[in-house]
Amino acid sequence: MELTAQDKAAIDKILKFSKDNDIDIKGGKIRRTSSRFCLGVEHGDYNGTELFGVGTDRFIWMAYKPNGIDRIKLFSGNFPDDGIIEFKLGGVPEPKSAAIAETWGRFPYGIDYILRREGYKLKQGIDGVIYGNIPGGGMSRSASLSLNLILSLLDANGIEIKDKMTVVDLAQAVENDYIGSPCGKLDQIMILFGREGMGTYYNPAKRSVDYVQLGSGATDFRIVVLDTGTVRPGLEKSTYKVRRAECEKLVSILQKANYDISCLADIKDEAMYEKIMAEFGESYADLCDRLKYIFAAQKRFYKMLEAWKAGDIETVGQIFREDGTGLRDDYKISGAELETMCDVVRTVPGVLGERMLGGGDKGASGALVRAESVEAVQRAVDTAYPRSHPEFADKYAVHICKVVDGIRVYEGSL
């Protein structure tokens, strides 16, 4: 496959920071993992939904060969202050302990720990630079990682495994069981079936994945994506955590009053649902709001669905700002500096639709833009988001994204 020239900016770094850190990789492979952009059901993996998002072309390159021997060696670009990781295979700290919680070693560490758990029998390890231009929030920069470890250290031992949900369960546990995040699949899934061009449609009642392809002639468009330079803390220490657990208390609390459901998702007849909100609205006012935006967002997905085949994006955009507002108003998951970017960009002409992205809390935010508006919405959000939170100002950036491909290898570049 071809270099971009966002590849070879990349490797670039990577071969800078390979010699300033005497980390051979000469000869080795690169892989690169996308970051992702879900149209929908955002906060619905967890709630049982099906979902809906492409790969986008923000990524985690790294630079890695086989080393012969049973030790890992690591050095992230992005955070220089942790130095170089490295520790001998199955030589990890404990899950969730304290010595994780502050270093990006935790994924090395976590890939290690539920690749052996799980069976896989790592006979060597690799040598590795990594670098990467995933936003910190909103675009899936945890889950890239994860899957760009998982992937090159089992090519390293020589080890295939043909189906890829069984690898979306792996980067899952990474985060779930050793990092404490309570994530769901939506990230994996974008990130390690995306292909350019193209929607991925997860069904979890199948656990399949089909790719829709956009009906014929939708207006041209593209993905920005509107990082606020703010930091969001790992999904184990925001709201995230605390609205997963709260609709897994609204799904207790209703099989006791015998509704026959294991998620949220289950909750698509009206009828029931009016009855839920009718005999639960009052005591439980708060988990019946999460309720009202996963029952409200399922019922757009199938509209969005049709209206992405049909290529009839302006509902798309559509329906992608209205899950805005129940994310914002009902699931109550957004931020203030997430509001303002979708406040500014709502303003320009030929913004079919915007709202925050992923975690919540802080991050990025994203928006549907007719290809003619795209400089408009950077001079809106360069002119305005500055002054509303001045502390970002050199902090900020729009990214145009394209779909791509969410994972490559290339081989020869190093």
The other form holds:
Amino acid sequence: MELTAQDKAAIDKILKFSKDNDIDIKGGKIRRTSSRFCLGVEHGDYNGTELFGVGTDRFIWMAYKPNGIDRIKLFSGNFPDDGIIEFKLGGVPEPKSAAIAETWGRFPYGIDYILRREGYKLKQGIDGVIYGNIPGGGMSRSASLSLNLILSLLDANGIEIKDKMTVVDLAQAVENDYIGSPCGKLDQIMILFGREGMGTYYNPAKRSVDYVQLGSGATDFRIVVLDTGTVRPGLEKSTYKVRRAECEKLVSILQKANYDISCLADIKDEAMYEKIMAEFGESYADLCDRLKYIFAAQKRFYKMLEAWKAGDIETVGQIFREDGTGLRDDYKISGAELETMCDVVRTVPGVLGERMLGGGDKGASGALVRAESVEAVQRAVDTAYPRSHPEFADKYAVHICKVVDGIRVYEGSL
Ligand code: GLA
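For comparison with the form predicted on its own, kindly provide the form predicted in complex with ligand GLA.
Now the full complex is given, and it begins with the chain already shown.
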């Protein structure tokens, strides 16, 4: 597989880190894991909805080599202050303990812990160097890193897991059970299954994935990620955790009132929705607002899929925008800087839709933009965003993204 210009630049950096930190990766492999962009239903995964998204070309690269001993030795060029993360397989700190709170090492620790717990006994350690350009908050950096480490360690140990959904579950368990982040499965699915030029559709009822091609004749467009430069703490410390709990609470209230549902996505029927709103809209106004978003977004989801298949990217953009107002006003999971980005780009002709991305509060917003309008978007952001948020003037970034393979492995380039 041929290296892209981005790959080559990343490998140059990795080689320098390996030399400076004396980590031997000569003759090893490089595994590249992507970021993801969700077209729907954002915040739907833990509410049981179907999902649709793509892999995008901001990545984590890991260059690694089995080292013949039972120790892991890793360096991340993104967190040089954490130094080299080194440990004996099976000898990692307790889940969710203070020892792991402040280091990126919690990811490799968590992978060793979860793989062992699930019966995959790692014997072979690796030496590796990691570098990534995925902005934090909105593009699934943590899922990308978890998948990269899991796949690389399994590979180094000659363990093959045929069912890819099992790998998704393992990566989610690393975050849920070891790190303590209450994430769903959206990120892992969109990255692990991501395919160049294709949309990935996930059906939770069947745990199945299908690829959906954008219909022919679609307007040439770009996925633009608008990194606000803000830093979001883990989902466990964010509004995300509160929203998850609220949604679960509403489900249990409705179950007690004899509604036959197991998640908010089960409320698809208009009459049932109206009845719930009439019964609980006042007494549980906030919880019903969360349902309002999920109900409307789920309805729009099917229209969005049809529009995607028909190559009608204008409608996909319009729905993306409507999802954005629902996430802002009903689900209330956006943030000031995220909305500034949306407000700025919404005024630019050729922007088909925009909204906050991912977990919420901070991080990145996204937009679907006609190809010829991308420069105008960049100019608008450069002009307006730093005026609204001067504290992030040297931290924000605009990423113009392509739809790419979620996972790639390169051999013979180290
Ligand atoms: C984060 C979580 C995902 C998903 C999204 C919102 O990225 O990790 O599981 O819930 O937020 O759609």
